[in-house]
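Just one chain follows, in the form predicted alone, and it is written as structure tokens.
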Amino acid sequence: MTTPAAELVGVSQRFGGFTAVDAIDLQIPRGRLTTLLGPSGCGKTTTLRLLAGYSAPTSGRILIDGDDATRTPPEKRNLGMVFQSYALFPHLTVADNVAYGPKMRGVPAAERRRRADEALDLVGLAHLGDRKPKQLSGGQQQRVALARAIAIRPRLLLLDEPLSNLDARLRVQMRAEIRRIQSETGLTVVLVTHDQDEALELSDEMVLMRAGKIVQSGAPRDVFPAPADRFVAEFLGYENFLTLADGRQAAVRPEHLRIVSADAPAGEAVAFDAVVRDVAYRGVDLLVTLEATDPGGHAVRLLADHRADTATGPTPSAGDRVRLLAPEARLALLEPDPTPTEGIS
């Protein structure tokens, strides 16, 4: 069995009274991307810290390459970290930026400057090496962090919210770009964020947390279908949530749930009426929200994604009563929610 890039053992992180990471165990598999991911105050950036050596645990052991790396110091880890600042210097430039860690490391002149080329060509800024950071954008600012970090030829590489300071479309633009890097690498990347689209994309492994734990983790394709509780279903942008006919709890997406007339047979799926009380065009399709007594009992809030050309009956509109039929294998079933207190992220 392949020892993991990294391990957390039991680690827990108080801050006097506060709790913010409490008893997690995790494993990072080697040469992937893992996510940790859930919203302010959940513990993610804390672990991340914790990883990198810049906090010591209260309890639990930290194994790098299966070595206790609990109390080693951050400078000693060999980790690349990449902060939302970017932290450049600004007086070098880039091409001495991406060789500052080598050098701090002891290579040789002409190696690191191998080192920061092989880097800067990486991210596809070989030919901005002699700019100065601030001549650049933000996210060649961000092209040039992750080069430098790439650049020691670390043994995990550390990203702490890398894209939180771009716009949405260079965002976008940079997940691609982090994708491609630890594919062409093979590099362990562990990466924190808020922002499900962004784990959903890049993630080999995605761990969702809460207040200092682990609620769920895996794939994204075994994630998404199948969260856990409500927590984790909001989180990944479930909007409707049922109590079904046995008091089971569940969510289904708007793109499941489907809009038909009134008398229309259900099949194999859980039905119930509704009203239509508002229909927005959308362009490709109906965004619908509907009231409506779900299966047990409960008064019930729903939006759905209705596209005429495919559904059944005609086109809704406010006022219309409906039937709606969520389809029982698109139903995600969700265990009870803990609902715990938030604290430092």
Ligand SMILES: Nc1ncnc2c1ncn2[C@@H]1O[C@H](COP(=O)(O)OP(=O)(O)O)[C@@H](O)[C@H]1O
Contents of the next structure:
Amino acid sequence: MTTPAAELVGVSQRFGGFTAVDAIDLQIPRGRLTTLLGPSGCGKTTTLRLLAGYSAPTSGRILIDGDDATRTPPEKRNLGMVFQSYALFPHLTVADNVAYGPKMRGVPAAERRRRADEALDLVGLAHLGDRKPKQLSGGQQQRVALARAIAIRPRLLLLDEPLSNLDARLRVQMRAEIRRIQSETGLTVVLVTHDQDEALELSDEMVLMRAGKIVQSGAPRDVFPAPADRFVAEFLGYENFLTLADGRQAAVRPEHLRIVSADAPAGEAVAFDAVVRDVAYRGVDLLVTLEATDPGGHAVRLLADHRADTATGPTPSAGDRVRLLAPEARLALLEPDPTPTEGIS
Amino acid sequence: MSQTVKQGASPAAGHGTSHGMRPRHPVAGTLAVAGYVVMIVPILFVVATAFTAGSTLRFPPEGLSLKWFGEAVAYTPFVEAVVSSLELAVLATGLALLLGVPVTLAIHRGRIPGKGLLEGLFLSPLVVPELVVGLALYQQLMIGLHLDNFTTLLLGHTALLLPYAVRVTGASLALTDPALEEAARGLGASPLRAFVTVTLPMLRPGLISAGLLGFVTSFNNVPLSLLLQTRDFRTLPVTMLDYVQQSYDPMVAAASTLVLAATVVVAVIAERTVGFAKIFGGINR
Ligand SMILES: Nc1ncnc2c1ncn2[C@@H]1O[C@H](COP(=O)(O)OP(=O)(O)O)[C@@H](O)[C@H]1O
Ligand SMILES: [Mg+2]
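Condition change, the form predicted alone to the form predicted together with the ligand:
The complete assembly is shown below, putting the previous chain first.
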């Protein structure tokens, strides 16, 4: 295997008595897009800043292209960072912002200009080079920040919540845009986000963090159907948690719980009886709240999506006694939660 | 989009008066007008008497002439004092900025303990009476250390201006995103280059306003300059004060009018080049 583009080895960051990043081991695969995903305050930005060199870890080592860079200052790391605030230089034009990096590297003026044009072209803003950042919309500023980071031909492109300041529609458009830029440039990208949809859609590799630790990592296709523990499952939108007959914990998504009539056969599914408490109409489906006793014998409250077009059973209404089917293949088995009472963040 | 609007609006919010030349509140409006009248009318009297053809400081002026301006410009003690005052104000302002900017950076960006204390220390000359400062400098520096009177005055004025330099440039710095410097570093700039190419341009309005404020404060200062004067180094205000005590002719009014005119010219240049809103916008923070 080739050396990872970057690697954190046992890296911790403490602020006073508080541990923001707790003995993290992380490899950033070359030429791929890795996301750091987790709730606010879990240490994503701190990890990114450690990679970029804006702070030195309290302990541990940071390798870039296999070389120890733990104490290398940011200007010598050659990494392109896009800040959450974009941090465009307000006194420089868009073109000069993008040409700033090459200028600091002593690239001659004509070549600088060419590189800035090329980077602006890549983000579709070649025509706005003479404007000041203030004269651009939020989405355009974000593209300029991206172009500025790319113009230095960085070894890694680091993006801190790049889409969080954009409105919902633009956010979804920019996901595709970031994917395109990544594949056109072949850059190694590390992207921080607290949005699981964003992470699932963008990642080659996703890294889930909680309270300064990595709780799970892998390709979205591997992580999504098999969350390691309840925290990850909740974060990925699993709403229902069951204890199975053998005492193991399992999570299941609302769209995978099937509501059938009380006497229907179970087949290849875990089946148990439930009472409908509430039915909310949501257009494409009904969101059904149920009370049930799970196979482990605990009383649970469950959410099920009921799609009239695919469902086989009767349309549920409040008070109905029904049977719930959770297909074996859809059950995500969870590791026992070591600290069930610990809060998130 | 909403972010752009917010950024544009927040600095303006600090100085509502720039839009509020016609306040809606009638009492406040009346008081404001009264305030301007109290400030401006006496100045107009001085300016008017400067143009008199007579030989006393009296209003209304007797006839119209420029002769007192001629006298003022030709009066050696005034001319020498202007040179002294300018020298002192320029040097003291420069020194205060040179010392004040690093202090500001340390307070706002540095990772040092006791920032509040440091800030308090550098603002303290604002509250210590200048006469006391002057006397202390006189005793310790001139008598004690045998420093000459210009050096002592320069140190005194620098100390006097330092709080303005720290406060005003600090207000500028507080308005700039710390990520700007980090972005510059990430793009390959050394700490010094990041400072020169990014931080310093952000500080420009603060530096200009601190410079103007410092210059005017030093130029107009009386208590320190009075205590630390000698026969061969006197500032303009002290010299004019001396003059008024001895003779009561309109030459002082002419000198004052010239100073006023120079101040107006400086203000107009400042407004044209940076704009008052930008210069003084940061001070309220
Ligand atoms: N410079 C700092 N000093 C003290 N605490 C900090 C500092 N930077 C971050 N933290 C704390 O570390 C934790 C993780 O922060 P951060 O990495 O910004 O989280 P995230 O980006 O995942 O939202 C937070 O609790 C935050 O308050
Ligand atoms: Mg963050």
